[in-house]
Amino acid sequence: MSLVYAGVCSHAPGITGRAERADPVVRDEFYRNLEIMRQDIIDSGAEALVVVAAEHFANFFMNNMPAFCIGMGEEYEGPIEDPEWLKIEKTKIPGASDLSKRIITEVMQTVDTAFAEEWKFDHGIIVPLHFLTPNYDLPIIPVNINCQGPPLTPLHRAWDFGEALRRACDSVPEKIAIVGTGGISHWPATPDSGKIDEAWDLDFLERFKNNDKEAMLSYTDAETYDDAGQGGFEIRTFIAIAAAARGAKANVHFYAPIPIFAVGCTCAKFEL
């Protein structure tokens, strides 16, 4: 088995950008557990980092707007943020493009994907990295579903997709680690910027940590937006990640609301 490795975490850009203003005990709690995340995917052996995100309009626009998207590029450069807002320098993160082309491959089996060689990482890739890779030494796939342009990619295809990443991860002989990153409930970029609807967070997680594809399937775009604003499309990053882990179980390590953050902050894994 290839597939070493499956997580979920937060990705907000508050986490680093403003974090001398959040509670310093739910904070440092939190920071606990990405470390946790980051030791246990050294632990795992990863040779690559698959990272599945939400764009926030960075590199695709809705004239150009892919359901899912790979990056197969030699190297990619991120924050595209004003490295002074989001707290993070800009550096050069490795790539790995022949994993990447084989693993694009496979899943193009199943799914249609787009591909790219150039990616500029904005918060929703590298304020985990920063975390989990923070010497930016572990090789990185990025991977974008689209959950920011109407016409959404379906909730289903998030889980088809997580299957085939699944499978092609299993189709490499790489020991592969996957981390899905989003919200859960937030309203970013609004006047209601902060708020968190953490009993809509806490029924999703619920869902998720036992797996329930029927049950995480269930939720339209509309009830979503109306209950877990649009940042709550996001959910589409942990569906993928709940596809391909295979039926397995994760353990919600962390997830506390944070304002200041804008987001639900999570923490977990699969026991795969």
The other form holds:
Amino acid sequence: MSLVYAGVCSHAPGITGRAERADPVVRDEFYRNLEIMRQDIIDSGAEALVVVAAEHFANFFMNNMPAFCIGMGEEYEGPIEDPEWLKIEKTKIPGASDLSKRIITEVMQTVDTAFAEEWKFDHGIIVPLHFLTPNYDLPIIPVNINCQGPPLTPLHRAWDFGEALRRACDSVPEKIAIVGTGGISHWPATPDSGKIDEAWDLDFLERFKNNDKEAMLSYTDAETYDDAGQGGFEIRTFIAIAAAARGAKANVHFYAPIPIFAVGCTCAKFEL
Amino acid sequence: MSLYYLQKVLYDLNRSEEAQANFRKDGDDFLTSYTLTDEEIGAILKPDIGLLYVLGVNGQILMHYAAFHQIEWDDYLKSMREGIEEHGQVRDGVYTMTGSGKNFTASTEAKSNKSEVNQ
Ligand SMILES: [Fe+2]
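Having displayed the form predicted on its own, please output the structure of the form predicted in complex with the partner chain.
Now the complete complex, all chains and molecules, led by this one.
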């Protein structure tokens, strides 16, 4: 077994960019749980971290939008955002090009993924990395699922992609950690920013922690948009990780709505 | 001309420091390579966040563009609300305002830091 860690966390830019405006008690407890994730990844012995993200037009646009993409670069850079705004300095992040190539080759046996040797990280990847590997010393394999530019990747395809990622991770000798990043219900970057439907989130997380495939795949995009906002489309990343966890149950070790971060902040780990 | 090209300009600007430098040097010249209406060009150059939002620019693209212009978070949200007041509801895309202009964060922020941070 070479998948040694599977988890999910939030990635909203406010988590770093507007840190000083959050209730410090809730914020610090969230940060403490991200620190638990960091330590768990270290303890797993992971040699590379696959980050399954929902990027926000940093690399992919409607001129050629892939349903899936996997990075194959030797190194990456980020954030694309103004560093003072995001409160994360621009940096280089090491890749794992040879490992990426083997993973992509295996994933392609069942899922038509795009691949990219260039990739600029936006908050969707760099905010999680800021907490999970703050020295940027763990090789990263960025992965994207189109959660932004409709027509979006169907939920059941995100599931199949997660299964393919698991098969690919298990086919290589390296120890690999995988983290999905995204929001549950939220209305980010709109005037409604800060709106969070906690009940919707908890209902989704119930399905998620039980790894209930059918229940997780039962949402239509219209329902998600109405009930959980455009940010809710990012459940694709959580669904892919649940699939990669191959039936394992998740421990949601943190959840709390933090409106100034614009999302119900979440940390979870699958019991592989 | 179309929301596609309007967003394409901002996408290109958001992800490239080289594009940002060229835009800062001569915005009008930078925009000549895109098919845009005068209204769109004006909104990009100003920048008129409210109008760009109403025209349907995806919130993620718009948020990053506002950050490039050093627009503070509260001002960014305020500009979008003002855009709707002036021009009506968002005309396209999936980032429409659904909360009737309500502020969803004000009551929940740390009291010691409320509102005046970053000013
Ligand atoms: Fe996001």
